[in-house]
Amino acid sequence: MLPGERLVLTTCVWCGTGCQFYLRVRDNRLVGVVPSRSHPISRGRLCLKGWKSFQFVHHPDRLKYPMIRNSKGQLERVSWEEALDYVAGRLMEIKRKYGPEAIAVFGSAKCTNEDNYVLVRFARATIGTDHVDHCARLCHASTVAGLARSFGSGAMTNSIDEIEDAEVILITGSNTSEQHPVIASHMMRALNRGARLIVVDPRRIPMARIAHIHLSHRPGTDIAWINGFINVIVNEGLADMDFVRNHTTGFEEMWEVAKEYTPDVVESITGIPKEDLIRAARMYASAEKAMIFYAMGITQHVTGTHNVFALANLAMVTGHIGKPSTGVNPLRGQNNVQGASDLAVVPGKLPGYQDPTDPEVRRKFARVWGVEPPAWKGFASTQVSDAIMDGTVKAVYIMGENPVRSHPDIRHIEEAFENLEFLVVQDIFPTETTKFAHVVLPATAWGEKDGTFTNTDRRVQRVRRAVAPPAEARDDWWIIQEVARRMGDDYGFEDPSQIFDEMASLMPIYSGISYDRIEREGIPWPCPSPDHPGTPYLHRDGKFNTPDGRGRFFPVRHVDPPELPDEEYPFYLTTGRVGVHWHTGSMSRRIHYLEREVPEPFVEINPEDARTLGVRTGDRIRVCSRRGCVEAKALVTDTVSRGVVFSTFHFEEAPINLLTINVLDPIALIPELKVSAVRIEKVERNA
């Protein structure tokens, strides 16, 4: 650290793991960062974003004034009390014209739990709206739906730090050591304690190298294989049926429809040599510890929720759960997926997952917010476009997202927010979706607020602010009350942490957690007094969060992904990230270092695949579904299988999301985003 300088202990802004690192400081800008060695996550560690998460914080393209669109379609500056003043009175007209229901509002995992429980409170006792929600929808909504139900509890089980005490490590959609790096780095020190590795995945990511089994599936075919565990497991006495009888339900139900996937017919389903499928069955359940680790690639299907049950099940009848080093552990996406979804940036619930029809639940809020929240279930982010192309919503708030870039099939959202009366985006970068904004309004970043984050784990944390905002960009939380207080609504803040304490207040699973008790370390929820630890591990002891204390088997099967390869789009399609960019890239590709990394959208295309279409890798190739052509160069590798090809959609030049299919899981409602058929046809070779 050089004279003159300061450092600021805070919570990455990058992925959900949670690492924690001292920003530097120097004449009110950050110049880099000290990873925090003591932090029971990172423990000194950082991934090649973390340290140069800064970066982003003081680029030029940062929106620094509050903008209203004029009658020429241009956005104009405009004072505070104008923007506020117009979209308070845009917004009461609107429902005062066609009711609450006629305006949604997306939170955003970018953004502090005090930022998303204003806005709760803005959209349920400001507007009176339940259409809430936020980017959980387009990665773990099926995770919430599937192990709420399974457990009782819809988060990760177990923690980070147990990680290295396991014996097995079954990882499935996740590409863990690009998305989760440091999550990795504790699973490479488990393996070299002796644990064993299982990667299953469609694609050869850089974990399948190293494992011990490594079973490549089709696409879209999660439910079979696992049912195929299921079945090798119960077959050759490996289940666990003392913990089935005295801690589960609907075992017999699960089984009559597991017991049909032989490892002969899982072979003929995902391509997985069954002996292989054997040998990982066997493996997982003979451990005493054993974690599954997914993401995306497991909930972004129309059977993302049955893919989730699928895991339970797996883990229940092997009684791999409540216990340390065992569990279901989704990693979650952003930095604040799990704080978002905890303070109820979802329709349908409240904050901390409580349900908004029981009455005492409807009193508690009651009390605190001035009225009763509404007791309808509201629209998730995925229907919205349909409900304004058929006039049921009319005006949308967004908060921290960019949908126009995340959502499949974007012709139709942009085609929605075209037909929109008003449109509200609070954000810090231009993205997609403020150019279809009549209202722009400038917030502050991370490192320039203050508040928490809940991480992967479960763990709430401390942010801190470090530097002050450009211009005259403003807190979320801030913009957000000032438009309740011109709509009649005063909330009172006058800083996070009386935030913080408010919501705690209400949700019991936070109601032990104190801005002064994680002031140096986190806590992970539940924790329900001042005097409470915290829970490192759910279900301690079999006793699960559901209302007979007792897990529940849920019996799934295969069904085909609702668009399959044929003749004219001969190719499997799946889309995901890679390791030095972060979703629509509007933070990560204004950092020099990692766009310098990689610069341009490109297609994964297996070497056969390649000769047969007379392709090399930098050759320009053109991916078309039903809905739509990207142009992109090929990388030719053989990490994607033949007769697939991968994307990413962190590219405002190829927006691989134009081709996805716009078809939804009934039970999450997040849509199928890793399988679309699509055909490839060559543009150009280079000389």
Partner chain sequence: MLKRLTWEQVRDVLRNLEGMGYTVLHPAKNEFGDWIPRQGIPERWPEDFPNYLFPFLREIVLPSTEPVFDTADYRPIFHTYGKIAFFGARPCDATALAYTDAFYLERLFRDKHYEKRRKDLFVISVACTRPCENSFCRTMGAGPFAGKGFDIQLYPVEGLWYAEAGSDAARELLRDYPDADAGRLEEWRKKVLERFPLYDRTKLRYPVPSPVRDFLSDRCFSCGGCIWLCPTCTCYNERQPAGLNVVVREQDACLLSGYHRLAKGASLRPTMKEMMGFRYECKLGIGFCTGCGRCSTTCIGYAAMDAYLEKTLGGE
Contents of the next structure:
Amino acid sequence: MLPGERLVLTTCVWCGTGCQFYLRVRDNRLVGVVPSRSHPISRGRLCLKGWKSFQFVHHPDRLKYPMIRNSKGQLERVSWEEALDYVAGRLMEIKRKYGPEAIAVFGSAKCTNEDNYVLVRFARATIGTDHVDHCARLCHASTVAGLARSFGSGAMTNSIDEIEDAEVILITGSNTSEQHPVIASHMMRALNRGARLIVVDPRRIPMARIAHIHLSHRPGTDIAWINGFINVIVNEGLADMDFVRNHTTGFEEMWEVAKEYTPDVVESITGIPKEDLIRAARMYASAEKAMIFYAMGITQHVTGTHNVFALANLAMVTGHIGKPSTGVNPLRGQNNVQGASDLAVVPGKLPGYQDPTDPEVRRKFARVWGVEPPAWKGFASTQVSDAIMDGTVKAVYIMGENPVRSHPDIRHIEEAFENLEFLVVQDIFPTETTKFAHVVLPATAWGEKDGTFTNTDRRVQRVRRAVAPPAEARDDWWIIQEVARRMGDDYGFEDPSQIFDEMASLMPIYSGISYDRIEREGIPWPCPSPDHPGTPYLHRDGKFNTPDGRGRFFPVRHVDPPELPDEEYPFYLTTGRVGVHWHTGSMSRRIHYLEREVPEPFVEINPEDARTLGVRTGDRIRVCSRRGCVEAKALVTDTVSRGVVFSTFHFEEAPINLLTINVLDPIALIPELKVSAVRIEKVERNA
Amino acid sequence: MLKRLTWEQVRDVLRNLEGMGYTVLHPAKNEFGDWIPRQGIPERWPEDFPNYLFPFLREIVLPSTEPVFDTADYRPIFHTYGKIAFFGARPCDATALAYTDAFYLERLFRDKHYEKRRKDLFVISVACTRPCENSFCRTMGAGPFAGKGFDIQLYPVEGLWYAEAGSDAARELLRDYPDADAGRLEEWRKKVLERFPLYDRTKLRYPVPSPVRDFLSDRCFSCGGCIWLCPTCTCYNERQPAGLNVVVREQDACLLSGYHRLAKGASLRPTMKEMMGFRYECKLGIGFCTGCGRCSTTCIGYAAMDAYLEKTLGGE
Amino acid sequence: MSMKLHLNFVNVPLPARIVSIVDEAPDIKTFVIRYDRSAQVLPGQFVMLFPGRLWEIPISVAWTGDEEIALTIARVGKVTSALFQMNVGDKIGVRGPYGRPWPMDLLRDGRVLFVIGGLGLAPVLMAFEQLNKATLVYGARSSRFLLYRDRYDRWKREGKEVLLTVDRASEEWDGHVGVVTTLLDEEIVSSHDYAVVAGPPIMMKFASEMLEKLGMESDRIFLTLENHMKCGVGLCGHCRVGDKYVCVDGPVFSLKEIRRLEEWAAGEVI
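I would like to compare: after the form predicted alone, may I see the structure of the form predicted in complex with its partner chain?
Zooming out: every chain and molecule, the one shown earlier first.
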């Protein structure tokens, strides 16, 4: 390398694609990124976030010292000793007074598998609570719930490598080129090799502009169009009935419902012209290899789990599952949301999707943890605000999340957090959530820590430390272990590889993986033994991971979203992200090039609606729902259809989740972030 | 001056450069299978070296980020890698260096930061024998042999290394080696040249035909990769990074909307089509493209120079 | 036009000091800065200004004095906001002067019509004051935004015609109301040999088109472009239009030259 510099290969910190690249290090500072041509996913390609990822690490706003809120209500710098003693003391006190179930723990899909494992052990063994959750609740909880029931495994069925061989690619509810640019790149390669692209999305996203067919449906009508596909496919004899007979159950019940969804019915519900629906359904069904990709547009609904069932039905009816370049492929948002889910940073599970009520499993964990994990099922993070308000939960320990901005109906969660007896936040930057914290603990950022991430196609890959952390920031796993030790539970970990070995020994899907094996290239789980090569695609030959080995059809019906536009609130508000920012912006908005691309909040509005309202691009508009109002600049664009407005939750200046509705999917407990009703007003500027 | 050296004599030249205070960098594959420059004198020439994906040669003279001055006392800061002998530069990158030299040193204003680092750089290019991925260097006149931008250019001819001197320092270093037969080199060059595709250069001109521009614009996802990796992209931006008392200059990319945005928020080129036009008017108009193919390798949307070539040349 | 080769350039500002700050209009101030290269400034040139943080911005020099330059600045973005927080006596970074000035030799030969909008008066002020046969047609949003009002009487005494207009009249305004082009007609155009146009982009576009329509040839109309110059020395690339770098090939161009650039460029020029 150039004199005075060093390269450190690591996995990207942003999305779940799992690109790897080299960080350039000079004088203990990250100074740039060099892409890796040899990495199987990124192949020398990166998005702007990846290219500029290193810039947030050295930002002066980084949390550098432990802080405790003093009697005047201000956060005051303290020593690690004092902070750790205080946290451990308060947690023990609360546990003694109210029981372990009064404490909830939030993990983080930005942190490593090792951090999350230690957190899970801390929650379930040291504290003894099952209120453990993380941001997957807000993104793919419905995937995990849905695909686990349909197929027996709640993850991407196929791998990114296989995309280029697909004949048809169906994208729905995923703005792939902005949110998973390098996965979009593999799709572009498939298109260059002759694949057809179908995009089903209410917005005319960039992938829709190059699609062979773009179906623009009304927000919240996904089940209708998916059932419509199945209706056309079965009626036209395009279904793979051999596959259905040999590898699935429940087809008849499903068909009883789906047969009602004729193209005419679907058109009236979704607004998709029936000719287009039929054309797209034929295209998907008649391909030899067809892949479905989806993301938040499917999952962040009250019908999120049902939407996922519907997609699983569609794949099974055509036999597009269990073979290379097929499958139902959720694109996971966070760099390590797959890993955090694998490690059971969710209530009611143990690492490796193991059942906490299974005596054998309980014994296995007790042997390592010293105590048996709780057998009860805890709250989802989206239920925690209510649990605080009704007095069930008294303390929350948060590692690397910002629920005060990312959760729906912000007012409600703010009120709840104000009522907490004890809130610990362990993070790298001050956030809206640290404002409520009694103790703030500075953690190391990506680039400063060793560990592993598991990407969206289940590949466990190394993350490496390139620079030293600022001031007194410490690794998340270290902090938790120190708190646990003070609570009388010593894990004895000295480095992340030791943690990995322990967690792998407890999780059959990871048990063949070790740092040595993934030093050069990651391995996709399941990888049950040290000589197992890993599993690029699941359900080979139609053997599903369900108890009977068969895929299960679930009949699902369209139901209207909980809130529809009416006279008072005439617009659909749908929310999402832009390509250059990340979630609540605490990292991306501190990167100059990303912030410069989209420096302020905006609301997309269709040109015809804009004309009616007298609004032009750049005008300030006020968007109000029944829950509140935010102001932002208008962006007039045909990306959104008439009657729909779109905005993002990146900006604290316009926290869009003030507007969204706090109604949860009853199965996955994921909030409805994609559909709410709003009205738009132009803000008149004073002359 | 054309000389004839054995591999061991090539290594002697590198040793001499080391003796003169240069850090010698040469191509090597790292443990992950990527080509990264390594310090020291190589045991052998890596036959399978295509080129670095990252333009390390540009990076030495024009770092993608460098401090320029101190905001407290306005003292200039010069970032430098010291004296570097860059062995194994590919001819396209040497040609690019000649272009950036002209841009930074021979126009109205001369860039001292660039100049200082350039003076410390000794370039030994090695002629290519096979075209690499996505490249069309012959069409652009930047490969497989460089006409400028090198101190020494080596040709691997029949087990020996023919050495062409491109600077006085190089002539001095090579003085005592036997002369080579220019005719033989010419023959060798002709043979090698045939392996490299030649496209119709007249089609690679600005303005971009609008269907091509629209095609590229629809597929550009604004990652900036084509620019971060381009050996002839020279645009930069200056700013004070949060928390530091220096102004840095860092590479900027004209396919990012922020590049074109004015203080008030309006943009000089609000659409991707306009940005794409701006880029191509530079690369194929007033600026320079070496045909190295890096942009095509890194383009997320498969919409870089290879797509441009394919679209403009049609069925050719 | 003479242009000397700056061999000693480093892209580092020189420390200078703010000696006075004058309120000109709402959100518009003139900063007078002690700067020992003031004698080198030619009418129409600009300097790069660094307020001690953030980044540098290009600002036209309104006038110069003995080792002083005056810069009239509107608060529009981050850097100008930082400047507005500065005080007399503060250290400030300056580089320059840079850019192609107004073609004064040419303009001195004839009668020059200045068609100016708003802040556009700053980059033409030196040129207007140095010319004997000049007419100013000047428009602003409202009377409060007319710059350098204390100079108008002197200009009139010197025999220069000064025609003012405002977009929106306030109560005390009894002059012309309307955009600046409403003051242009065939008579005024035909009685001048050259035109100088400066102001907001949209105003320059309409004004230069109208001047041409009223009979002024495009190589006699001069404009100053406000592209976003970041380095001022033709290297950073941001201000490029077609094959020209506005900071070194401009900012002053004739309308004819701009038309040629328009053919080159994909984007809007004016």
